[in-house]
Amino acid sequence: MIRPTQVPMREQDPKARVHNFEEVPFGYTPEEAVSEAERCLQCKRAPCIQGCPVNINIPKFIREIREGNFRAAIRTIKETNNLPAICGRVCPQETQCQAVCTLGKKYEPVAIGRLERFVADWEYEHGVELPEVGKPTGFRVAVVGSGPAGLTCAADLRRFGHAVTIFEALHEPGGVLMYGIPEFRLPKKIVRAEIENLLRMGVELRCNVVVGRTVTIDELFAQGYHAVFVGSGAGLPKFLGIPGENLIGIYSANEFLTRVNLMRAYLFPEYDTPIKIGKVVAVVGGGNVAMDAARTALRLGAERVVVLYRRTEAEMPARREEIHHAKEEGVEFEFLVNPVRFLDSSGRVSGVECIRMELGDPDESGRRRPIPIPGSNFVIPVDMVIVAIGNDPHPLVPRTTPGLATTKHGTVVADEDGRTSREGVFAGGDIVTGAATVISAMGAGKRAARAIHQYLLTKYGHAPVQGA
Amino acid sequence: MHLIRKKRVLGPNLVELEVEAPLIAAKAQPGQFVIIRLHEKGERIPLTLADWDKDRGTITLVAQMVGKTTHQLGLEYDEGDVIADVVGPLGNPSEIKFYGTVVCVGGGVGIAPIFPIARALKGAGNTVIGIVGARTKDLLFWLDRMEKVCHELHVTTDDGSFGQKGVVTEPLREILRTRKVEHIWAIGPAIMMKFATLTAQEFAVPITVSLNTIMVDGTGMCGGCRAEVQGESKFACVDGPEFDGTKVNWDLLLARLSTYKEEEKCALERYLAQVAEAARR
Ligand SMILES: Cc1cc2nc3c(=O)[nH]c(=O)nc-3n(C[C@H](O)[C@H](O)[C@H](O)COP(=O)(O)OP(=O)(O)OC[C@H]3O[C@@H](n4cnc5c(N)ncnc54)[C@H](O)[C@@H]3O)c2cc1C
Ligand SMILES: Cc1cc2nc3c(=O)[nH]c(=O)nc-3n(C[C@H](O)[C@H](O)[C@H](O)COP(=O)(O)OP(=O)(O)OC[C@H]3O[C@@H](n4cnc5c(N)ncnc54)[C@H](O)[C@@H]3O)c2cc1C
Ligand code: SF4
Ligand code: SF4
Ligand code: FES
């Protein structure tokens, strides 16, 4: 008999956790993991594998968990996924591997993400095995950005034996994993450990180097790099373009989260970076970023946090689990509303005027288009606003790399394997797709590493040509 | 880790530092800046590249001690110490070309960033008129350097302790009234740049200013440095820091600079108390 429901994951009590930054779910015990693993049907055609962007052999690693062979399970996962402890926590499993799970047709799907997290955490406790580094090829590859795309590409290039240098603009590596996603969802020690592993594999990391400013891609080639991977991610937060959006107290989610996560503003004044927290905070948007901002504001002491979203809950792009967590913690939601203007009290934001919306016909994305209802305006008094309506691509690399084709949205044009319009320059992750997911950025990094490897071998044969 | 090669006190609450940063020195251009973070718990603050030496691999920064971070830099960091992070050069370079006659106005610590711009403009064949000003004589610095890169130099102090008594807009107005000027650069406190802009507008002379907004990353990621320019939100770190002064919403800029007033005061008082405590022991 198969249990219809997943083994639940124990979590911190919502009342307690809104006062701390510790991780919310505790993770499975070995017994819980084995018990959940027993639910898997071991399907022959395993649709779950196709549902995973990096095609982890899911039935195999679940079978290994069932047999209590956790070491084998983590090895199976790591054949295709370099960052399982991270993906197990932040992957939108419910729309990927678990969405197509056979068991999910009748019952709850297998908790693939939780099992992945379990074995990754198990490995940390019992000793991490580093992937084998290939024989030195003599080729040097530069990787721009240390988000999931850059980290994955760098690791795989090392496996092929290439020398790799990562250039990162900030003082700490990790990209969004470090400055965006909060501690209570992704403990930073996990990200640091992954980066530590990369360094042990011989990847060179240079922080505080802004490619396009400190050094350009053309100069990297002139310095002897044979290929470049651009994983510079999404930057440039979007704003609403409505009156009052530059008032004091209005933050982009990126700024708010960066101050808190990267600069530790929640420890001000012990740490030097300040943050202003309002009593009543409006968060504009409906994605993971909005949920992270809302839950962070609560933890920093806001009395009320209200998420303003212009469609309904069903259309929210955030992961279900995060919406659920946010609600449990007391985040309020106003659906079908859109801000039209911010109110000003001597330079500071004092309210947000909204208009009610209704859903009309579906737009290009297939979601029903929100339409304002004339005359339905109303004001919510707030003293802080966090705008989380998305980011445009990081502008510096495209602006400073002649011949690198971009789309009208500013993303870099690249094929499935990351080849751009410039020979020897590859790209992947959010800089190519626009804001997406950790696992898709990782997948892009992996494919690009393979393409770079092929490119180097085809172009130079087996030994690099000096000065080429 | 960036070694401080040299440190010099320029005046009350004013320090000049020569810092090792070969990559930045090799790329620096007038108008650009760096972001520094002193230590693990430090804030990231922007400082303009006041000078650089490719051969020595160093950059020169001038900092006015206004809050916790700049006080710590001025009081605790000496020759031989290291600054944890220095990143740059950031921002777009000044548009250096032949204009004809140009005026370069530096107010207060703004004298430092205006210096390399004046030097480059002179190098491009312009007739460079310099105007520098400060509240009082002790706060003036680099007059010798400015003299070398300007065809003529006007100096003002608010209290008349040196040069002409008054503010920098007075000689600026005088010059605009009597001479044909093609372009003005003005760098200093926001309020000074605002009034320099109003003066330039009276005479319909184009003016470039450098916005000292609050920044975090300096790479176009956070949006904290936004300013309203011609009714649009612009990011000073990637779209600027230089803008056409006539298009800047100055009141908003001034308001945004006061965002963390209370926190900054608290941090500075706490820090100065710690310094006093350490001195007593
Ligand atoms: C708050 C938040 C929550 C999210 N939650 C989830 C989630 O739950 N699940 C999920 O799957 N995805 C989530 N995402 C999206 C996911 O994090 C991104 O899709 C992913 O990180 C993209 O990876 P990347 O490697 O392309 O870029 P990034 O992670 O953005 O990394 C890019 C790196 O490049 C550096 N860089 C940029 N320009 C330069 C330059 N010129 N020179 C040198 N370095 C440069 C940046 O500083 C950065 O470190 C979230 C995003 C945010 C912001
Ligand atoms: C492009 C640019 C170039 C600059 N160049 C110089 C320079 O060459 N010399 C110099 O002395 N100053 C310069 N500044 C200003 C300098 O960055 C601030 O004085 C410094 O950040 C203050 O830090 P603090 O902790 O000592 O003071 P705080 O107590 O934090 O702040 C004092 C005041 O400084 C401003 N400020 C605070 N934090 C920041 C921040 N992160 N970024 C920018 N401004 C901030 C605010 O207006 C604040 O009211 C520049 C600013 C910009 C944006
Ligand atoms: S990486 Fe993501 S999509 Fe793939 S199996 Fe793991 S949780 Fe599922
Ligand atoms: S689809 Fe579901 S039940 Fe089938 S193998 Fe994959 S995880 Fe197991
Ligand atoms: S400082 Fe963050 S975008 Fe300019």
The other form holds:
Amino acid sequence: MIRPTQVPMREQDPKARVHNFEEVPFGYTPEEAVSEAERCLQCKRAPCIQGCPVNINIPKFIREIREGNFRAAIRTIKETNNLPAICGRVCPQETQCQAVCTLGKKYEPVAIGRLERFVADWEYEHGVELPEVGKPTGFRVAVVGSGPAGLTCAADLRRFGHAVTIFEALHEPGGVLMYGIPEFRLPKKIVRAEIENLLRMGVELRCNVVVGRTVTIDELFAQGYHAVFVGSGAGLPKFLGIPGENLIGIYSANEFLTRVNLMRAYLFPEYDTPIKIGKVVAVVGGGNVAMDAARTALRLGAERVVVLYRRTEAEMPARREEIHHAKEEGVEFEFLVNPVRFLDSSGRVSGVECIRMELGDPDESGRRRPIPIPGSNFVIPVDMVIVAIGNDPHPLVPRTTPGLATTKHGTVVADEDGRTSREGVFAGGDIVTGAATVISAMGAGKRAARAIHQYLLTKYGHAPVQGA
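What would the structure be for the form predicted on its own, given that what you showed me was the form predicted in complex with its partner chain?
All you get below is the one chain by itself.
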């Protein structure tokens, strides 16, 4: 008889974890993983594969777990996914592969993400197998950005046999995986291990290189690169544009999380990069970044954290799991409210004035549009605010690349396979779509790698390029 509910994953107690940055879920034991794998119906049509942006053969790897062949399971996953330990932790499986799981029509869907995490962690404990690298082709490809799109594209290009160099603007690679996602949700050792595997495959990495300033894309071509993939993400924070937003104590979520994660403020005084935390912190927004910022502020000593969101909980784009964890840890929520100005006390923020909202007809996102209720203004006293309402692509690369078309939102125009208006330049991930998920960026990186491979063979032929 099929178990109707997923095998639960053990977690840190909320009262304990709110005082540390250790990972919240502990992961499955082998026995738990096998038990969960036994719930899979092994559908012949397998809608879960179509629901996965990188098309992992999900029934196959779950069957291998069920049979206790964990090595075979991770090999199956890595046929299409180069970052399984990361995806198993932060990928929104509940809206992708698990959303179309046949078992989910009657019971809880198979916990595909938890099983992916299990075999990825198992491999790290028992020895990582690197994917096979193709014979050298003589072609050189530059990858701009070391986030999920860039890492995936680089790995697949190496598997085709191309020489790949990643250019990263910051001092440590990983992009949003390093600076945006907190340690308690994605341990940095996991990201570093995945990147180390990429380097062992022969990918070259150059940090502290700001493409568009240190070197331009035109100069990369002049240096002998045959194609360029732009995966520079969306790291330019959006702001509310209301009075008082420049007061001391108001951060963008981008700055706040970067200082905590990449600069290790959470390890003060071991790392001398502290960040001042208010007693009462307001977080504006309803996505995963807002949840990350709110939960991080609590761990750094805030006495009270309040999330301000202009719609209801049902419309929040954050994962249900992240909202649940935030509530368990003591984060408060004010729904149907929107800030209209910040209050000033000697140059520091002392409060946020909000207006209450009601939901009208759906907007272009499909969610009901929030409408202000006249005369409903009220004030919440705070001494710190984190604005987490999204990010835009940084304009540096498009502005310094002649002939590269962009949209009115600043994203690079590219087709499904990442081809841009500039020959030899491909793009994918948040720089094309705007802020999205890790796995969607990875899917874009994979498609672009295939397109780059075809482009190189078509333009230059199968023989190695002389002098490359």
